[in-house]
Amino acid sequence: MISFNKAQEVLIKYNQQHVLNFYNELSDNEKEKLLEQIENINFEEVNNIYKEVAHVASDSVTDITPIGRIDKQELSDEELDRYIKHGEESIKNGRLAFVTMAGGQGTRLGHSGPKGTFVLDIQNNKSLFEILCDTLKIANNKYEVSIPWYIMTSRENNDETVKFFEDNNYFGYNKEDIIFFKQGELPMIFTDGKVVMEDKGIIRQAADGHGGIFRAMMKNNILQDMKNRNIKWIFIGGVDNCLLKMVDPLFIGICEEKGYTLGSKTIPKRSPDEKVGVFCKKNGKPAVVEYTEITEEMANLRDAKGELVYGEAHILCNMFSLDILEKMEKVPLKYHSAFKSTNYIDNYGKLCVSEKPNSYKFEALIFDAFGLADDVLLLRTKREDEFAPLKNKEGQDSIETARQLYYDYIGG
C-alpha cells in the first residue's frame, strides 16, 4: 500500500492536499482505507477529465446521416428459420455469454438493497435477477450448455448482490458460470478542480457509465475467461429491463451470417419528441444521437413510409463479437460531465448539505464505442416483446409500468 509521505506527494502533485486534512483523526483502519483510495486513483487521469469535459462546451462539428436497420417483423419465414438455425449452432456450441449490468442501487424504486434485488413478480416472489436467470436456465435446457453469466457490480452493491446470490443458491444456476466484477469509479469534483470528500477519511467517487464496462472487464480478466470458455459472442444489457431477451439464435444468426460484430435490438420511438437516444452515423460511422443533439427538424423527418427516419431507440440491448470488445477494450472512450448536487465535508470538517448543483460526475457511454465497428446491425423490435424498463417507482418506466408489461408477456 502507498505510503503517507507518497500519497502526499502525488496530492500536491494534483493540487488536491485537503484530502489528507482530517488524515490524523481518523482511526488506523480510516487511514489505510483513504490511503488505498488514493493509491487507487489515477489522479493525472482524473485531472485531464476534468479539463477536457468540464470545460468543453460541445463536441466538433458531425455530419450526422440516418442508418439502415432491420424489422423482425418483416422477414420472410425462410429467413427467420434460416437466421434461427444459424444462431441456435453458435449457442449449442457454447460460443455465447451473457452480461448484465447491475452495479445500481434500488432507491429510486424505494428499495434499500442492489436493484437486481428488487421483487418485480409479485406472484412468484421473482427478483429481477431470478427473472433474468429463468430466461437463461430455459434456453440451458433447450440446448443442453450452461451459458456463462458475467454480472458487473459496483463498490457499493457487490457484496450484497453476492451475498443474494449465495442465500439463493444461485437460483439453480450453476454457480461456476456466474462470474461478479465491479464497475469502476470516478472522484466527483467541484467546479475549481478540487475532489470532493464524502467524510473526512473518504473521497466520494461514483460509477463511470455503462461506457466503464470495457475498461471493468479488462481490468478483471473478464475477455481472458471468455477466450478460455471459446465464447464468440457476448450479449450485453442492464439489470433493470424485465423483458430482455438474453438468448436470441436470430440476432445471432443474423449477426454471422451478414458479418456483423455489432448488434443492437431497436424499437421505434413513440413520437419524435420521446426523450430517447436514437441510432444513426456520425461521420459515416455508426452511433447513437442523444435527443438533445438533433435539431427539431431532424426529430420529426419522416420517410416516403411516414417512419421517423431519426427514430431507432437505443434500449440498452447489444451483442458484441469477441473481437470489437478486444478492440473495443484498448480505446479509451471520452467522459461526458453532469453537473450534480452532492453533500460534502468542507476543509472546516463540516458536513455540507447542497440543495443545488456543485460537483461534476463523469461518465462513458457504451454507445460511444460503437464507431469502432465498421457497422451495427440494428434489429428493430416489438416494444412489448422486448423492454420493459423500471426506472422509477411511480410514472413512466415505473413498477406497475415494468409490473404489467411483464405480466402481459408471460401471460399472468
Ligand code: UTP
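This structure is a prediction, so every number in the text was calculated from the model and none was measured. Superpose the two forms; the largest set of C-alphas matching within 1.5 Å is the rigid core. Residue numbers count along the first chain shown, from 1. What changes on going to the form predicted in complex with this ligand:
- Annotation for residue 295: C-alpha shift of 2 angstroms or more between the two forms, rigid core superposed.
Starting from the form predicted on its own, produce the coordinates for the form predicted in complex with this ligand.
Single chain only below; no partners, no other molecules.
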C-alpha cells in the first residue's frame, strides 16, 4: 500500500492536501482505508474530468440528423417468422448473454437497499431481480439453455446485492451462470476542484454512471468470460424496467440477418416534452440526445405523417455483438456532470449539511459509445409490452405506475 509520504506527495501535486487534514485523528484501520482510497484514485484523470466537464456546457456537435427504424408492427408474418427462427437458432446455440446494470444509487426511489431488491410484485412477493430472473428461467426452459447472467453492481451495493441472491437461493437459477462484477467510481468535486470529504477519513465517491460498464467489463475480464462461453450477442439492460424482454429472438434475428452489431429497442415518445432521450445521428453516427439537451424545435419537429421526427425513445434495451463491445471497451467515454447537494466535512472537521447543490458527480452514459458502431438497428416496440420503469416513489414512472403496467401485462 502507498505510504503516508507518497500519498501526501500525490495530494500536493493535485492540490488536494485537505484530504489528510485529520489523518492523525484516525484509527489505524481508518488510516489504512484512506491511504488505499488515495492510491486507487487516478487524480490526474479526476483533474482532467473536472477541467473539461465542469466548465464546458455542451459538446460541439453541430450535425444532428434523423435516424431510421423498423417498426415491429409493420413486419409481415413471413418476415417475423424468418427473423424469429434465425434468432432462436442463436439462442438455442447458447450465443446470448444478459447483463443487468444494477450499480445505480436509486436515489429517486428512496428504497433502502439496492434497487433490484425492491418488491414490486406484492401478490407474489417478487423483487425486481426475481422478475428478471423469471424471464430468463422461462427462456432457458423453452430453448434448453442456461443463459449467463452478468450483474453489474457498485461498491456501495455489491455486498447487499450478492447477499440478497444468496439468501434467496439465486431464485433457483444456476449459480455458476450468475456473475457479479463491480463498476468503478469517481470522487465528487466541489466547484473549486477540491474532492469532497464524506468523513474525516473518507473521500466521497460515487458510481461512474451506466457508461462505466465498458471499463468495468474490461477490468473484470467479462468479455473473456463471454468468449469462453462462446457468446456472440449481449443484451444489456437496466434493473428497473419490469417488462424488460432480454431474450427476444426477433431482435437477434434482425441484427444477424441485416448485419447490425448494435441494436436498441425503442418506443415512440409519448409527447414532445416526455423526459426520455431520443435517437438521432450525430455527425452521421448513431447517438442519443438526452431530454435535457434537445432543443424545443427538434423535440417538436414532425414528418409528413405527423409523427415526431426525433421520436424514438431510448429505453436502455440494448443488444451488442461481442465484437462491438470489444471496440467500445477500448475507447474512453466523456463524462457528464450532475450538480448535486452533498453533505461534507469542512476544514474544521464539522459535518455540513447542504440543502443546495454544491458539488459535481461525474457520470459516463452508455449511449455515448453508440457512435463507435457504423449503424444501429432501432426496433420500435409497444410501450405496454416492453417498458414499465421504476424511477420515483410517486407520480410518473413510480411504484404505482410500474406495478400497474406489470399487472396489466401479466394479467394479474
